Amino acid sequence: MGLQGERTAQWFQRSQNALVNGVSSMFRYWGPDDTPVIDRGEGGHVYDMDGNRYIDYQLGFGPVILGHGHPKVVTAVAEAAADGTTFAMTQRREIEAAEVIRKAIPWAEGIRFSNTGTEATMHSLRIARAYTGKDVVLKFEGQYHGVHDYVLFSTASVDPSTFGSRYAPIAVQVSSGIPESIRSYVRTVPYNDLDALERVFRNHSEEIAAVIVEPMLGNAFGIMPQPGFLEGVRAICDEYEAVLIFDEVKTGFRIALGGAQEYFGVTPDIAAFAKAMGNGFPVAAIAARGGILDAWAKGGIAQAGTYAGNGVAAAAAYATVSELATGEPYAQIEKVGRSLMEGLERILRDHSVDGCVLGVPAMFSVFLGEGEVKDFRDATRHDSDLYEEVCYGMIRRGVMPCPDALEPWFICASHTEEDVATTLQAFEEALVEALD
């Protein structure tokens, strides 16, 4: 029996009607009977087509922060859509939000909005080849960085047993249509391997533009930096002259104000933002300082946007960047977000289920399997046929984590103690009735 009650299946045979596999993004495709189709969310709640109400920790895999229709992102919204959203002009309110997450992230000396995450770290690889003069890239085994050719390799889609040898690892490319040549410009290693970084940089420095790092894995389990990883990453990068750039799309204003950068105490000499910045609006960023920041004021770097800080953009991320600089909801999101991490270990001991819960308060994720966490590469030890049956069991008894593990939980400051409380109960009894 699926998850669909009847009239969400209507609906999601309507939608296949109209959008290919009946939805707009591959990650909302749970198959012809479980892909949810929503009505509406209401702070830390979503409801189907059928009125079911569910605990909701995808949160539009991650940029809901406060909660769904916030009043004052809401109203910050209606207010400038009535104004008028889109000109070829930079606009009041763009300023107003570009000053205060300015505010929120003091080492970044400019920014420019874009749309989404991948925009913007697509326009971060672009800044820094060009402020470097060099073509590759390197990235980390696990980490998605969204949908542009040049970091579709080696992502958490991919088996991490097909990455070669830790000492000699292999790009695997994660979808069709993507040059062959684009290979050439990407490296991998495996996440919290020093060792494995110095090594490519020894035999390729002289071709390397950047390093981007999700500073804690954001498709991975939450995957955390082990003590002095990025300190390591940083001291590399400045050793060969190499750009560091932190793709924030998810840690950004989530896992702290400042985000990773505030949280680790690493400063990236690019970042990507957007996901938490708008709290579910469509709103991303480019930050740069130093000599980077000159060389892309001054011209000759492409980027631009027809949306890029529009109206309604900026507003939200105004509203919703404001709103969390009161620090009330990160202490909602910590109280939540711990009871939940302790609990559901907690329920895992005992039942004598091997496993942990790894990441923060505000993003994190269960994982099944024996030993240590340290990189994409300890996938192979996960239960995901019991995780996703656990999930199912979960969503069953109106609770909603994505059935797929490598996608961390997020936590709202609209949930609260009563949503944890249920929240155990459902896992506890999912979590039985799979092992029966």
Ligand SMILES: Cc1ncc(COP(=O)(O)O)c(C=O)c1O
Contents of the next structure:
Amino acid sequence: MGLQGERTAQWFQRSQNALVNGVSSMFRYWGPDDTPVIDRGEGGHVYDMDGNRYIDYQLGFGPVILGHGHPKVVTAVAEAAADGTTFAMTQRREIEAAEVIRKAIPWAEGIRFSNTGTEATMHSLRIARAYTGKDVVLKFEGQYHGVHDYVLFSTASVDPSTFGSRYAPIAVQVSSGIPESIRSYVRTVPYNDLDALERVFRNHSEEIAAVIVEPMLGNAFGIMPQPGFLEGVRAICDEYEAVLIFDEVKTGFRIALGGAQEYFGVTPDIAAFAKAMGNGFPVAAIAARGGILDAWAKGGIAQAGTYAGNGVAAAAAYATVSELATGEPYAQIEKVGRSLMEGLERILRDHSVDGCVLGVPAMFSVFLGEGEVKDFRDATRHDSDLYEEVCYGMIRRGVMPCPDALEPWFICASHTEEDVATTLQAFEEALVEALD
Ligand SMILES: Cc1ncc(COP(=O)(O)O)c(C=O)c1O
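Requested next: the structure of the form predicted in complex with the ligand (the form predicted on its own having been shown above).
Next comes the full complex, this chain leading.
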């Protein structure tokens, strides 16, 4: 029996007739009988077309940090929409939003808006190449930086057994349709492996423009940096004159107001922000500092976008970041997220299931397997079938994390202690059922 109720199934049929595979993003397709169709969201919950309510731990793949339909964001956006949204000129709301964002990430000496995480990482790479005069980008295995050609290599969609030796990693193309020649501009390295990083730099430093890193693996179990890893990446970039780009699309404004830079205390040269900055509205930003910012400002580096800084996006960002800056949302997220992490760990122990909870209270994953998890190659030890079965059992009980453990559970400020209790009960029941 699939996850869809009668009305949801009918809507999905309509969707399949109108959209390719019935979805607007490949990550939303769960198969013909399981792909959900959502009617609306409210706070920490979503409702499907049958009126079933779910505690939502996907939160749109992370952005909805305050909760669905947060009143302050809704009001700000409605006012902005009524004032006209897109002008061929800088607008007041864009400046107001940029000011609160700059205050939240003081290391950044300048920002520009774009619309999506993909755009923000794409522009970040171009700026880094233009600044260094070098072409190659180094990324870590298991990391996702959007859907432009230069970053669709060795993401968590790829079987890690194809990554080759960690002494000479193979950059594996994720998708058909990427020109073969692009591979020569990309190098990949296992996360948390400074020796591997140093080795690539020793052999290829004259080519490498930038290292792009998700400071924690937000698309692969929420794997955390080992102590000293990010500091080591920073030092290697400095030594070999490469630009350090933090992809803060998931961590930014989520794991702290100042994102991973604040949380881990390591400062990049460029960072890409999106998701939690706009509580679900499409807004992103590229932030930079120092000589890179000067070079960017001097011109000659293409960065543009018709909708970049539009009034609705800017209003959403201003309202969201202002609310986050009060600190209250983070206190609630920390409380709820920590209770969940501890509760899930306890249930695994109580039922003698090998596994652990990785990440931080604002975004974490349940890894079902033995041993320490330091990089995406360790994912081969995860029991994805068991995890999916447990998740489907939870979804039938009204609790909806992503059925793929690579995608973290996201917590918003509208989740409650009651949600925690319901979730832990659903997890335990579903686990027992799956183990049976
Ligand atoms: C770390 C990271 N970078 C970039 C992106 C791409 O963002 P978008 O989907 O807004 O293009 C994502 C999306 O999930 C992401 O998780």
